[in-house]
Amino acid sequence: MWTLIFRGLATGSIYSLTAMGIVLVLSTTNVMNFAQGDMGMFLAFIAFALLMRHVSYPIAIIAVVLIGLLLGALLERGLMSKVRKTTSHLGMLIVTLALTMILEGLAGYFFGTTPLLFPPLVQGAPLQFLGIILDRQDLVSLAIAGVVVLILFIVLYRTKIGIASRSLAEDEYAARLLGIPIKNIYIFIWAASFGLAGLAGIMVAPKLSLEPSFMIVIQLKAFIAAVLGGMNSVVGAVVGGLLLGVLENFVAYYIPQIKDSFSLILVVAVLLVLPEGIFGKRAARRA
């Protein structure tokens, strides 16, 4: 059981890094952005083409991390704060559907379509501890999304542009009226999310096989724990995704039958019983 628990932990690890890019770019922006999980499927692209350059890993997830946040941050001053002066939040979403399109034909132009095999973080046999069987892949997956997790919680609850980025979630008239920089909030946010992409992109890609199209059951399975957990809560993200990963985990290994329409069937339940999910709260009315 610990073993399966530990396994699903692992794999809501990567649920929970993507949800939580969703939960950010929705609850400040308002928009639903659908190009979270091909950034980070464009972003391992990279990761790969630095590691078979014989870049050390650390380099390299330090590398994508950073080139996320730079496109994060050139995509809002670029184009989405253009285009939100202009149109409509379905417009926006329609933006960030177009992303993913672009996204998956520049992966497929420069790096192929033949589907490449990513390299593991760490290799070796797995560990047992009490009776665990502990992959090394999972016990390192594991390790970095804690310590992201408490670095984005530091920035968000004990920053000046945390608080404030908050803050616009909460109320943006109220923000503008206390004159909190709006754009410098929402160039923060995107970058967060996309470095958040990069690292979830490069996490999941030794588990499966590298092509422009292999996060796009991440990026599902990332709003179903977005949904589970409140979709204007980062901490209901998290738990939202390590719940879905070890639920998941365990239908999978007793029910087989329904373990790929589990977390459809999940997503339905929640939002009948607890609409806002388990730490949502209703939105207030934007001004």
Partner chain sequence: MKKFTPILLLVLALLIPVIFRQKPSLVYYLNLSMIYAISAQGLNLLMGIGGQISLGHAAFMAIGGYTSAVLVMVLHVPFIVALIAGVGLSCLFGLIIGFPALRLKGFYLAIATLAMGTVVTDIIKRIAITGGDYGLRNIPAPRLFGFTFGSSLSQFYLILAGLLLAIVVTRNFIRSKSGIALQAMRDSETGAQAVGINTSNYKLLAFILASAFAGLAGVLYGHSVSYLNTTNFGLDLSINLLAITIIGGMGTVWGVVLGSFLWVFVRNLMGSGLEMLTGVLFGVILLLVVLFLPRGLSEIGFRIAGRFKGKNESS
Given for the second form:
Amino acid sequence: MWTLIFRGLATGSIYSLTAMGIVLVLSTTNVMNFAQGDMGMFLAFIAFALLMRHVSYPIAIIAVVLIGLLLGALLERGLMSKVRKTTSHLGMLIVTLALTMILEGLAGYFFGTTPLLFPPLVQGAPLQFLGIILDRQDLVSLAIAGVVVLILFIVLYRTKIGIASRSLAEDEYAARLLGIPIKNIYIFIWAASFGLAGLAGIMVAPKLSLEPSFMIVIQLKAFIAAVLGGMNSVVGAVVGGLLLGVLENFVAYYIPQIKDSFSLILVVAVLLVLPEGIFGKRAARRA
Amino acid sequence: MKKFTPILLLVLALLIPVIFRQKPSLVYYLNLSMIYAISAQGLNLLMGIGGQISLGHAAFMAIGGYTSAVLVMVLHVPFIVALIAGVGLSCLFGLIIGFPALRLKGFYLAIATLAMGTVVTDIIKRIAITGGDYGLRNIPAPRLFGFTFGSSLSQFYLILAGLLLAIVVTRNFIRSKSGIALQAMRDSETGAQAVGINTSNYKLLAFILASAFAGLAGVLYGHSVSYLNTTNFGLDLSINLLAITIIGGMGTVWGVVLGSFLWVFVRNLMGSGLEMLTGVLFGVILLLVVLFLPRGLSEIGFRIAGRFKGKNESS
Amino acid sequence: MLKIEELHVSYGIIEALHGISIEVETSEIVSILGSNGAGKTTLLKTISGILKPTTGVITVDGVVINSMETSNVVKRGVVHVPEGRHIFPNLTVQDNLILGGYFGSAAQNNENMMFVLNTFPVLRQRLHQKAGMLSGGEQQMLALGRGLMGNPKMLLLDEPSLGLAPIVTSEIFSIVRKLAKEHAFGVLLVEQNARKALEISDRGYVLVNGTIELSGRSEELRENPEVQKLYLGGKNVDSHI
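Show the same protein again, this time as the form predicted together with the partner chain rather than the form predicted on its own.
Entire complex below, previous chain first.
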């Protein structure tokens, strides 16, 4: 029972990281980013290349997060800021779809489409604690996710740029009138979300196998987590991701026949019953 | 002149396989292009005319393809019946999925169709009769009125007929009352509602028609390629169909055809090792089109044609 | 201090302001009267850099600001408190205030925060509550306080009395007047409630269809029969909304 919950949380933390990136970008810049998962995939390939060149694991992680931050900033500066002026929200969505085509194509071209084995962060037999079986990889990735979520929350709630990002999600006009440099905030947001993508990629890759399409399923789950969390709240994305991870694990254990379709059916149901998510816009309006 | 252009094109189209008789692989690619064009024509209706988005379009191809293939292979039903059943079931699913999904807006519709498409292919994979992960092999060639469309060459004409049907239906739909209503709605939903257009019914109609086209394309795909696997009808294809439609030009009948040909030929003629770069190339083209050519590549065609016309009139 | 000369502003092909000239001195409160659609909000948006004028010059202390981005206009000390308050409802009162001082140093912001909380003591009690939970009057105080966090030399106030009870309006207006006189900044006040606006302002301009029809000292405008008929609703009728 507790083992199931623990495993669910470990998987869910990865959904949460990806969902946070999606929600961060959507709530502030109004772009539904379908390339979040694939950016993680691309960065995981870079990490793989570094590890193969005997770069140590921690350095590879840091390098990939930094590259993610940089790519995010470049994307906003070079592309999104231009696209924003000429196209609609749906156009922006299509731009991110184009990005997925480009990223998957590049990864396939440089690294091939044969699945690669990504070395796990830590090795060794699972630990046992009060009868709970704890996989080492799960423990480490849960710990990293926890630390990152904590850092992100401190940034979002305690620093000027973080508070300004949240204000942008609420009232862009007011933020402009206060003189908040919106262009810089957008850069910060895209950078942060691609940094998160890199982390998620590295944490997923050892569990699945590394190939150009391996993050698609995570992307889908992250969407579901984001929808569960109401699409406009980073807290909601974290809770939604963990909830989805745990639910999925229970379903896989007790009703294995529907484990693949469960989350998809769940999201369709949530969308249809509450088209704005479980605690979506209504929460924002109430508060 | 304008009147004869379609006839001229048709004659040309009919002659193409005869000209390339020595190159069956080329004809095969032509067939594939036309199949994707039929499917994309459905997205064209949905997006270009209806202003809706779907990231699960490929799943409807799978529904049509598998239905027809299983009927022919297991129940030994005549091809024509299987074809109708495949398209029919696709329509039915279009109705079942479209009815609730079209209440959603923009982003949410994208996610919902993506999820539904994944569920559909997942379910197909789980039914024992479809061959699961191994896929369905040796699907018999189409057979109509005692004639077997065994070669790529003969299939060409069958698929061409399908494409022409799709084009004619799309054309008529664009010009019909429902099509005009949809375009009005795309431009301003509240405006359309204000003049009393029941927007949801027209959206649903467009969704069902789009599913029908995808189903037809799926049936033709299965029986001409003779192999079906659900992995070929995932998000990948759905995104590519979207790209084909947008790159070719949404809202135009011929743009979509142009987009499909471009996609199939670039992808297959890039040579081994480079085909992954097709995705990159198409991604970049898609970006450029969204940025600079909102009406797609066909707009360039229209501009050139317009210039020629201008010259003819002045001379 | 704020000087606007021959300002023309257009939305596409439709011109909204047809050559407007206005001046506001330090410690001076200047009100802009006019009906809906006269161009009052357009004027404020142009000063704060949200809209760009087609021609004309806006200067603050002699520096031309009409081609600047809003963030640079704010750095120059021109702060626009918009109509409808536009506070961030899901952010705490404190976070709202912090954003008002986005460019200031930590020390400066602490000082400004003390000043704002002393000016509006009610905000101190609510510092960690979500701003959306405040009453209308408190939200207006928050919007003003947030504006004050930016060390304004020039405060642009758009309809601060909108939706407020007359008593609350009077309270806020007297605070604005006191601040302007004691801390030496200029106020450009756009108000539907012409009676109240003319009570606290030193001078006023009457804006009709994008041009200045009338200007003068507030007492003079109050006595002007045309102004009385159009904006004050007769001499003895209170015109609060």
